[in-house]
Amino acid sequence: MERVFVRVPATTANLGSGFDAVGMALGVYNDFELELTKDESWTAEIAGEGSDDLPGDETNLVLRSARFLFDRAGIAVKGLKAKISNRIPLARGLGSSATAIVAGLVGANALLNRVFCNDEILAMASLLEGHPDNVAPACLGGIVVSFENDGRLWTQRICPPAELHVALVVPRFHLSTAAARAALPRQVALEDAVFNVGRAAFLACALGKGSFDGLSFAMEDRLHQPYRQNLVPGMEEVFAAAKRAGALGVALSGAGPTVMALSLQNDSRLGEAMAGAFAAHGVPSDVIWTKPSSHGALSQFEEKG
């Protein structure tokens, strides 16, 4: 095989209380085509989001991830060309970097006729990303609870309830994960840890059962969102607006600045209320309505030849 197509979903991590442990795949996708070349060039052609900013040489994250897998396999590859179609906003808390990592690994593995199993691909993705909360749902689809223990990644996948809708309100500014991480304290109070543990456990159980009662409280958080609030102007008011408009629950998507809300219907009033709260703080934003994606990249790629 000399060419492969990979589609990877966006992800929203944390879902509020499940900090660094829970993530959900979304029905917004980046598309990638990886092709082996006979020359020694490693290049990327980028369309859509980030086309003016992302590198087109061997430093591109898709190519770096593919090279990582080739090296792990002990196979020398002369050249690789990636065609990237980005629909997921960059640096907005929607897992755009996770899609690049997963696409590079999945695509490279397919080009080598799948020398690595799915678990090995996921472990490599977590290593490259530094944490599994985005790459796990990007690989597996659905809602994924994950953690690492002694170098091994453990996951439990939850099939998302079919009636669940997701409103993404995406501010028109970038927020780097590094900056969002730097805002977090090194220690938290015991009562705050207990607050989150109970809610995260309830959240996973409720979503697994398709029960929506109490989600508003289960998605509350004391470990990361309060400390990132100053990085996202109007965040508290956006949360309040979402709840008044009938959201099942609301949370910062990943490191932000996107705010995501769960709903049982695609109700334009919910998105408008959240965008209006951002606008009151001078923050323009865009509303994306989507649903959880049951499919991840590991079950979604197809060959082209």
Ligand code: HSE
Contents of the next structure:
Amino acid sequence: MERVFVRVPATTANLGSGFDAVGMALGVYNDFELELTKDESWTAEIAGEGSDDLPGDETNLVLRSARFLFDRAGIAVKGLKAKISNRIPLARGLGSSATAIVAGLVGANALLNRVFCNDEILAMASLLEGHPDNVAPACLGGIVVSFENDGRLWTQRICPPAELHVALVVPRFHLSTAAARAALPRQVALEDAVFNVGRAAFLACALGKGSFDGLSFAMEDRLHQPYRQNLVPGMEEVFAAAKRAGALGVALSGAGPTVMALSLQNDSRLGEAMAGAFAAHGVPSDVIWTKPSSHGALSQFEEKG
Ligand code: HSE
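Right, the form predicted on its own is done, so what does the form predicted together with the named molecule look like?
Okay, now the whole complex, with that chain kicking things off.
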């Protein structure tokens, strides 16, 4: 095969209590076309989000991820051209880097007529990203609970409840995952770990059953959000505004700065209340309404020529 097309969903990781373990695919997608070239050039052509900032040479994350897979397979590939159409805002906690890693791996694997199985792709994606909670739903779609053990990623996929809507309130500033992880303590108190364990387990069961009672409490967190609030001005007030406006639950999306709220309807007052709370702290933001997506990159690639 010479050319493949891969579509990868945005993802919201953690959902509050499920730090580094729970993630959900969203109905906003980046599209990638990967093509083997005869010359020795590795190039990326980027349209949309990040077109001015992301590298177009071999240091591009899509190309680096593809090369990682080619190397693992022990297959020398001369050149690769990636055409990237980005819709997911960058460095906002919506899994844009996970889409690049997943697209590079899934696309490269398809170009090699799938030398690796899906489990191997998942493990490579998690290794490259450093945590599994974005790449797992980006690959599998839906809500995915995952953990890594001895180089293998264990996943449980939950079909998202059909009635869920998601409000993403996206501040107009970047926050790198590395900076947001650097703010976290190396050790936490046992009672804080216990606080999260019960809530994360409850969260997974509740989402699996489509039962939303108590979801708001189940999404509370003591392991990462409190330490990140200094990086996201107004975060606490945005959470409070979402709860007052009737959100089923609210959390920092991934490492932030986006705040996501779950709702039973596309309720403009909810988005406005959250954006208003950010604005009161001098933070302009954009509201995106979406829904969980059942589709992941591993179920959504198309072979061309
Ligand atoms: N679980 C990761 C974190 C997600 O919160 O740092 C990063 O998108």
